[in-house]
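To begin, one chain is listed below as structure tokens, in the form predicted on its own.
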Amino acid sequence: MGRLAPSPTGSLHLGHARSFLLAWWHARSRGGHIVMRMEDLDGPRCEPRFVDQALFDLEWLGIDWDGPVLLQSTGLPRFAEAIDRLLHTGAAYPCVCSRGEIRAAQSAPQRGAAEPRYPGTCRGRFATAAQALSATGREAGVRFRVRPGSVVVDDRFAGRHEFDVEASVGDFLIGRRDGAPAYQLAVVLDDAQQGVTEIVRGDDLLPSAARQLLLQRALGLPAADYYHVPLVLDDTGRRLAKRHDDLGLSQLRERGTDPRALVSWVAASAGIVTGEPLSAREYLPLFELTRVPRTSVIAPTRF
């Protein structure tokens, strides 16, 4: 069982298209199922119109899925229950630190780090979130307690990787101060609920797999097989992002782009070259994830 999990915060772009097509081809070419999830926990940036747009973008590519679309925001009670379990067992604790305070506490900031390492300021400081609020006047988030040592991720595509989560990010956030679950916890619980057994996604999320494995073990959840594939980069070597409006799927569609041209570019980047552009479904008999190059792909300037 594979999954597609867009974040509805704007138009999907070419990088998303490649990851989702690779995931879809990998599952469907072997007779597998695909579930759809909208990771809509990013506050006001996640608007209903973006949910509809993301689904339309994927259908335009020729991607389908099995069963209803799961909105991640409908799982709040499940997320809260899991956080309470981790707090009760001592695997997590309340934290009132802001991002600015965490950065200021770093004696040697990590250049280029996506997030600062948490120094453990609130470890053992508060017994409960209510106590934290009473003592500081701040609502508390919740952090997962990480033990020192390597976490091994045996990725089915990228190979074996070891991550020292404690040394790189420290105790990581699983519950935000506004009461919403953080990404790492939400994705683990939703994957388990939806029966996801294989995850194909960009290799920028490979370090996240180590944190997700820790949460799966703490909650007694099964681990999926991970396949982290190289990203699509722009001509400067940067990862494609929402700032690349000219490669947004809705913009390409509005310019009259044939979806088969885009799908065929993704197929070629995955080692499949045909004499003419084909639909996503027509590539299924030709797809093998093992043929996908292990290097990043440079996005074309036009289709």
Given for the second form:
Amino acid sequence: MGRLAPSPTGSLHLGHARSFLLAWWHARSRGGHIVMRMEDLDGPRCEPRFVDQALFDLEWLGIDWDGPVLLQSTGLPRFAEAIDRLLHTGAAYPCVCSRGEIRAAQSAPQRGAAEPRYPGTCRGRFATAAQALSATGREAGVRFRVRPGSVVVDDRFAGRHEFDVEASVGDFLIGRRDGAPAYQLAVVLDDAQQGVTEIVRGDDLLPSAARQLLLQRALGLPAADYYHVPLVLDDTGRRLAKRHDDLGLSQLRERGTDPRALVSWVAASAGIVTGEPLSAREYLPLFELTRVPRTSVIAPTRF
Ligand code: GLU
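Alternative state: the form predicted together with glutamic acid (GLU), after the form predicted on its own:
To see the whole picture, the full complex is given below, headed by that same chain.
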């Protein structure tokens, strides 16, 4: 069972189209199922209009999925129950540190890192979130306790990678201070809930896979097979983002672009070259994930 898990925080672009097509081709070309999940937990950044737009854009590309769309925000009681379980066993603990405080506590060589390492300030400090609140006047988030040592991600596409989660990010957040579950926790619970066995996604999430493996083990969830594929970059080597409006799927659709132009660009980037552009479904018999180059791909400036 494969899955597609967009975050509805903006328009999808060519980079998303590539990851999702590769995931879809990988599942469907072998007769597999694929489920859809909207990762809509990111507070006000997730807007309902982006949910509809993303589903529409993916259908326009020729992608389909099995069963209903799971909105991640409907899983809140399940996430809270899992967090409680981890708190109860001591695998996690309440933490009142703000992002600013964690940054300020960073050691010099770490300063400026995208994600500061958590120095363990609240480890062993509070028995419960209620106690943290009464002692400090602050709502507590929840951190997962990470033991020293390396975590091996045996990626089916990107190969074997070792991560020292303890040294690089330390005890990581699984429950945010506003009460919402953090991405790392929600993703493993929902992958298990939806019966996902294969995860094809961008390789910016490869380091996250190590954290997700730790959580799967702690929660007794089955480990999925990971396939992290290279991202699409712009001509300056930066990953595609909102600023690349010309490569937004909605914009291209509204401009009357033939979806086969995009799909065939993605197919070519995956090592499939055909005489004329085909639809997503027509590429299925030609697709083989092992033929996808292991290097990042540069986006065209327009279609
Ligand atoms: N929702 C995440 C994103 O759009 C993907 C999460 C995942 O594939 O695990 O970046």
